[in-house]
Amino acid sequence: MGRTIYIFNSGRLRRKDNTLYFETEESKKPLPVENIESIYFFGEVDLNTKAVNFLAQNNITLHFFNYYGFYTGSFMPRDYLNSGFLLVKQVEHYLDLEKRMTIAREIVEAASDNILRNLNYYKNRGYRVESEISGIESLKQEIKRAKDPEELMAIEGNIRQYYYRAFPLITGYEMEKRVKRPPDNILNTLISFGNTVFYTTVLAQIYHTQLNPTISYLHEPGQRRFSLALDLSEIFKPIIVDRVIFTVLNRNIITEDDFEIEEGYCFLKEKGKKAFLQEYEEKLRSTIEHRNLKRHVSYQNLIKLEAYRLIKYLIGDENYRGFRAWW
């Protein structure tokens, strides 16, 4: 699994010969490519040609973010696994109402388990979240009667209004609704600063497939561009991000003087960022027993592995099933 990188400081990323530095007024950093798999920039940060190159020949993804912890956008290096057939079959499946239904009901069905998993979790640590979880499997039973992706993403969005009722009861921060643009509380930052994180995190897991992320089948292709990245995100999110959040907040890692309020706006401060990325990454590179594969695999590990398993379906060897957590 190869490192990610995360910037925070103002500097200059330069290649000189066949090694990348990352270089400050007070510093010079080499930084060793063979090992790294992204690059996350939260700092301003000079680069130029040379370094895009030699960045693009050993497959580094580069994420930028402003000031604020906003996504701005991603370099992806030119696609190094193509493969027209599963181009193809991933436009077919697209195009076919019935076949995309398929996909899009499971992702929507795998993501609600992953939910009730952890609100069943807190439930039997006394947590009063009985409510939502009731709500939530009402609104299951509907996933399978939607029929189309429209109808399925409004039935989605109701359930993660359930599920985002339970945040508070969980940390006990307050939450009267999910607000994005901009985030307004604690618990709303943090869930756009996580989600957005995870998307660069899925982005580069299907970089490294012959998956497309702009073909999806949940998400409408266009929306934004690597789509198929918010499909899967959707998946992994409650098993990944929602659990760094209930941790960084619960064990006190992160606390109120973490955030700046300016407007009505409310920002994750460095020092928050940081923290929160540090239980990020220990959370993608601790490992569980993969029932099915008798092998320890990080919580990174398995998304890739539900793109190879959509890839599986695609290509009609086998069913699809999303993941779901059993621990």
Given for the second form:
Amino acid sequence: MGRTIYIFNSGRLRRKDNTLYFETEESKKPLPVENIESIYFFGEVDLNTKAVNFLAQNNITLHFFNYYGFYTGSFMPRDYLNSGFLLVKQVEHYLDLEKRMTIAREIVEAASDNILRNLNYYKNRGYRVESEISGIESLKQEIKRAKDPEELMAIEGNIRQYYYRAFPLITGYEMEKRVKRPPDNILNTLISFGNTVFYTTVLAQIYHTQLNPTISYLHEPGQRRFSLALDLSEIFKPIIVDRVIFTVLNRNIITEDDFEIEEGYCFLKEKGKKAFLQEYEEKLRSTIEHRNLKRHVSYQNLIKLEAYRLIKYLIGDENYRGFRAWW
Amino acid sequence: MYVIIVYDIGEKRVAKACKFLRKYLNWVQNSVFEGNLTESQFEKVKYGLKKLICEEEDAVLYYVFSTPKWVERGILGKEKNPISDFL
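Alright, leaving the form predicted alone aside, put up the form predicted together with the partner chain.
The next block holds the full complex; its first chain is the one shown before.
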């Protein structure tokens, strides 16, 4: 599994001796290019076309974020795993409403099962989240009845509403409701930041498969965005991002001091971002013993495996069953 | 796998070896590299080094760990080049 580099400092990223160097005023640090999978830019970094060409040659994806930690965009090198056959299949499953709904329903079901897994964990530790759990369980019944993706999205939204209501109970921080663009309090900020970073992680994983990231099933494939990454991230958000959020808050890795709050805006400071990403990286790298594969698989690889599973379904090899945490 | 490579290479070739290894591993201090590699990357490293060195004079040692978890890594004095994903 390749490494992810997060750059917060200002400096220059350049190609030298057929590898990468990150140069700041004080130091030059060589980075082993063969081991890097993606680079996240949070600081002010210069890089020239020579460097970008070199990064593209090595299939490294670049993700850019602005000063406030909001997502700017990604640079995905030329597709290196093309498959016209799979693209046709992907489109076919999108155009046929029944086929599309099979996938979309499975995504929402898997996502809500993973949400329930989180909540049950906290219920067993004495947190009072019973009403949220029963609310989600009754909403889950409606997934099967949904006729189109729009209805599904609505149910999914309602499930999340219940779910987010449990966040203040678990972490002790306040959150009246989910607010984005910009987030208004600590929990909302962490959810937003975590989700954006995660979205790029999923995108990078899809990039390493033959799937086309613009054709999606639950989300409407819009223009100018990679909506398949949104689809797949639904399933994993609860077991990766949300668990990291609970960890950093409950263990006081991130506290109120790590935020800047002014007039309804709430931003993570650099120290907070680093602390969050550190925990997030560890999560992605930690492994579980996979039941079917009988070997250890990292959380990051689980995402890629999910993409493979979707491929298998699209080409008619296997039924699609979204990933569910069993631990 | 986690690999540590240490080398003792003649002055003429040492810079070449260093540049080559920087593509794959983290430079820790003079003539020491370490990092995660896949099996195939490890073969590439070994092959590349073999071509580069003079087998009569130079020596490259490698230590392979299936996981870095079971190794205790310590340091005395100043760490020259800490390995970190955050820059």
